[in-house]
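One chain follows as structure tokens, the form predicted alone.
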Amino acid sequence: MEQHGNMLAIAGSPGSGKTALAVKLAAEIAGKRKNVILVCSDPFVPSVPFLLPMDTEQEVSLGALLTAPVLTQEKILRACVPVPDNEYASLLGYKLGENLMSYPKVTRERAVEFLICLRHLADYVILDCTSVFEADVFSILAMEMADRVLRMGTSNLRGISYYRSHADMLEGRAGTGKYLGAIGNYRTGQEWEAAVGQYGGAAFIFPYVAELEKQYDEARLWDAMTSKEAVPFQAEVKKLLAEAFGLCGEKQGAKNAEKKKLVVRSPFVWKSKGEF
């Protein structure tokens, strides 16, 4: 039986829909009553401020965690920002107005320590990597340490140009079969077959969805999509979760094996995989 890990990194070209897809994957996992942490690692365009309502409190930045003198699982857990009306999903990321210069340089050792701790805090972890990963050691290590890496591109020349400039670095950091290829924001009429050839293959095609773009603009990505044109997108989400994590379409009921609850200072009810 094929063994699946619990950590997926998403990397690729700007405009390919990485962040929107990461949220939809996390929402689908949470809908199965599984704990999921979404790490928004882009220090150039902090994502948490526009993925949650503006009045959502974010006390601790990802940058603060990655440069703290001492890092513990409890510190990471307490830094998680709960998704409103969703007890199974939370976010970690940089704060509004921050950038790489806001903190000391992140070391490889600390990033590795953080990722190891993170893996044991949730059923599933999704790492939304920055496109400029050469400047962000955390994104590079996220690709190295994740169980699977979804490499996203677009079916236009901009995406192909990005891939050709980064292919050696991207694929050189993954084992055989670790990478999954995808085309994001595909619009009707685009030559996706030619793009797939340039990328060396793509197992997933995520179409452009107007409703998704509207949710993105209005900070409502955690809402369910109800339009007819969103059906193919959602089908690809389920297909990806099955491939990356072995998750089927059935929701997990409350009768699953009980998990210990951790007491955290937030409305976010977290069910840990194990004790600290």
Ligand SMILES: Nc1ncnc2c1ncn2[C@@H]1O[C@H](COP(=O)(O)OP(=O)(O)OP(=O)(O)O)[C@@H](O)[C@H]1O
Second form
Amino acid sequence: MEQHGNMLAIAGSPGSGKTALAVKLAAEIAGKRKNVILVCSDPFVPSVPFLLPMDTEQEVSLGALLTAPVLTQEKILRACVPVPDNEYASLLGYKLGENLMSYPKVTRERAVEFLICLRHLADYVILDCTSVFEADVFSILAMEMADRVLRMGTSNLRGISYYRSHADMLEGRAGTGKYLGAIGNYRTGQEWEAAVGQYGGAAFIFPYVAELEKQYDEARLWDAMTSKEAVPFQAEVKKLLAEAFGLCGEKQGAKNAEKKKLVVRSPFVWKSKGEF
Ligand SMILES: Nc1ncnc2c1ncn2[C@@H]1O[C@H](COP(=O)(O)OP(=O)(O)OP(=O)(O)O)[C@@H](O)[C@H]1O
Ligand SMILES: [Mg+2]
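The structure above corresponds to the form predicted alone; please give the structure of the form predicted in complex with the named molecule next.
Once more the chain from above appears, this time first in line as the rest of the complex follows.
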């Protein structure tokens, strides 16, 4: 039987919907009465202030944890911000008003120590990486240490340009089978098949959902989506959880994932890495 880990990192193109998807995955896991910690590691745009209601209190920042003289499991747990009305989910991230300069440089050793601790503190851990991970050692280590990494792209040229600049880091750090490909925030009419070719395959397509965008703007991403339009997005969420964690027993998920692993010739201008 395939062994599943409990830690999934999400990395990839700016604006591809990594953070939004990370919340939807965490919410789905919590809905199954499993504890989940979502770590939003982006030090450039602190996430707690826009992923939870405005009046949410956050005592300890992820930045403080990652640079504290001593790290303990208790300290991590105390820093976890509970998601309102959701006893299974909590969030770790930077605090309102902070930026990368607010703390000393995070060391590789500390990031490793933190990630090892984290794995034991919850049933599942979702690591939402910053797209500017060259500047964030934590995001790099998150990709290295996670059991699975979802690398997300967009089906537009900006996303592909980003991927071309980061492909080595997004693909090259681990053994085979760890990386899953996805296209996020996919809008009808975009050439996703061509984009999938540029990303070397994508097992998951997360469509644009107006309801999700509204929830994001209103800090209500933890709420369930009720629109008909959201159904295919949620189906991909379930499929991903089945593939990454073996959660929910939807055997169909893995099968469909296989089917979608398309590598299509691209009509985009950049035909090969060399030409770029
Ligand atoms: N599937 C989707 N449907 C509708 N809107 C989406 C979807 N995915 C993302 N968005 C919107 O795109 C914007 C960026 O989303 P998000 O912050 O999740 O992307 P990201 O990949 O985490 O970006 P960054 O690289 O800046 O961290 C948000 O306004 C969000 O509402
Ligand atoms: Mg993000």
